[in-house]
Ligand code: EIS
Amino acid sequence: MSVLLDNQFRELPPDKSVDTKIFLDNVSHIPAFFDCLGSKVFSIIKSDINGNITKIRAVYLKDPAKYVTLQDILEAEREAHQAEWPKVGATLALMWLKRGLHFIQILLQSLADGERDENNPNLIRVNITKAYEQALKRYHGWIVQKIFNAALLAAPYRSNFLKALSKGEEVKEEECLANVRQFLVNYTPTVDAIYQMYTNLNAELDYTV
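Let me see this chain alone, in the form predicted on its own.
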């Protein structure tokens, strides 16, 4: 089986609301994705994602009946924190979490689309670089960018990465990429819906770390 397909995201309802409990259950398995990238350098993103999931879950568990959707959390925190919002609580944690999820989305979509370095077809550096530049780079200062540049150089071979996604099984590349595409069917709309929610609520912040 596939690391991705073991915990597929669910289809969103027509109103594109994201159920908090279902979302947390799904994303709790996402950090394992970074183990497939091999290098310990990627543990930085993994740790960040784990930390943000923990913060969101802590808020949700305080009142599950109140925080049925992610938007319920953001709106409640906006009311409670006023001027400090959105740079507080689960709102801030989800802001960073969605960026990590977006990184994965772009990386997987790039692989699924067949984008590769023709001179080095068995490297995924071009895919990871695209994901980092589009999802995370603008929010990172030069020190963090240097760390990620080192991570990009440590990216695994394409064949090793796809094998890791397949839990070490010898799976044909096209079969593995078919699994990636299937995973993205519900994953992409979920990430997109969270981004749209931040736009609608004017909750996006553009500072660097």
Second form
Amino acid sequence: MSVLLDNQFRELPPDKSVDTKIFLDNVSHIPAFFDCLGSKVFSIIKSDINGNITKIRAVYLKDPAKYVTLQDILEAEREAHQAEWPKVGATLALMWLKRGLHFIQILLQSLADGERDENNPNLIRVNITKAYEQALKRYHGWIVQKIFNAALLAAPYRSNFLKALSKGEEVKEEECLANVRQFLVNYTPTVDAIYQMYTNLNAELDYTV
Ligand code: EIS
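Swap state to the form predicted in complex with the ligand from the form predicted on its own:
Time for the whole complex; same chain goes first.
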């Protein structure tokens, strides 16, 4: 069984609200995935994502009945922080987390679509670069872009990456990609819904780090 399919996201309800507890349970499995990628550069990314999740969970646990959906959290923080919002609290943490989730979405979709560098078929640099340019690059100044370049060089081979997605088991490439496609069925709409929520609430910021 694929590590992705073990953590299948739920189908969204018709109003496209994202249940906070289920979302936190789902994303909490992502950081551990970085451990099987080897290089130290991934620990920077792992701790950033971990920090986001910890921050959102801390807010949720203060009052689970009040923060049933992610939108409940954003609206409560908007009320509580006024002018400081949205660059504050779980609103800020989720703003960044969703960009990492978007990166993963584009990377997996690109692999599922069979996009590859014909001259280097066992590299995934074209897929990673595409995801980076679409999801993250515009928010990064040159120092963080250099970290990206280091991560790109340290990126696993395609075969090892697919193996890591399959919990280290040797599965056929087609079987693994079928799992990826299945995972994306609910994952993509969830990421889209979070982006839509940031647009609707006018909570998106475009500063660079
Ligand atoms: C935010 O970080 C914090 O997250 C947020 C708050 O402190 C806020 C203040 O402005 O800053 O500086 C961080 C930024 N986070 C901003 C950068 C960290 C290093 C990023 C290096 C970029 C590398 C890109 C990816 C390379 C990937 C290679 C993949 C090989 C397979 C299945 C792979 C999944 C990879 C997923 C990558 C996600 C990257 C997410 C980076 C997010 C980012 O840019 S707060 O903290 O509010 O919680 O306190």
